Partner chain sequence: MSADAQGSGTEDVHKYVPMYMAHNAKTMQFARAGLAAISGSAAGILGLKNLYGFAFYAVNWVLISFLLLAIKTQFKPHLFFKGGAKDIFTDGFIGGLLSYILFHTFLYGLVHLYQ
Amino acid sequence: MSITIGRLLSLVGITFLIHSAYSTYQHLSYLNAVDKAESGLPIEIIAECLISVVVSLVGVVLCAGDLKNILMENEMRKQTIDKLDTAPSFITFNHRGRRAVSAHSLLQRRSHMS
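Single chain structure for the sequence just listed, the form predicted alone:
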């Protein structure tokens, strides 16, 4: 239920934020058309922008899932030693073992032939 309310609040907040941006553009265009100096934005536009940001923020917070603990002990309890002790960066497949195995098999073939 709170996720639905959060999405609705986020949508309403973003809509009003876009509206305040458009109102700002209209106000500045009007000032430019009548050749008036920029005297700042009207308080209504500033209030609409700030309220829409707060409403959007509340919506996003309501949409977010539950927070997880940041303690490492909780995560370490879930891990096995096999997962913790693996270091794939140290695994190499281009090593002398291949030559040793081929030399061993060659010696075995020679001993079977004689």
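With the form predicted alone already on screen, would you show the form predicted together with the partner chain?
Next comes a single chain, given without company.
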């Protein structure tokens, strides 16, 4: 969501920047044509340029995507103990699950037959 806002903002800002570039060019060629000395740009062009810079910078910052938390403890909070501390040699198979599985299969066979 904020990336699309960022793209829109930076596009708008760059458009206005290009527009101010073109109007500067026009203004300077007008001054050259009438042989006046260059006396600084009109305030509208300067204002348009600076505002478009600020707008497009905000757009670029929004466009850049999120930063990720680098602290390891944040990452560790998402992990379960099974991912971190597996010791396959300690896994036993001689537990109550054996009885649970056989009871389950018995029930299934009975429900299929009836």
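For clarity, a rigid core is taken as the largest C-alpha set superposing within 1.5 Å between two forms. Positions refer to the first chain, counted from 1. None of the values given here were measured: they were computed from a predicted structure.
Comparing the forms between the two forms, the C-alpha position of E44 differs by less than 2 angstroms, with the core used for superposition.
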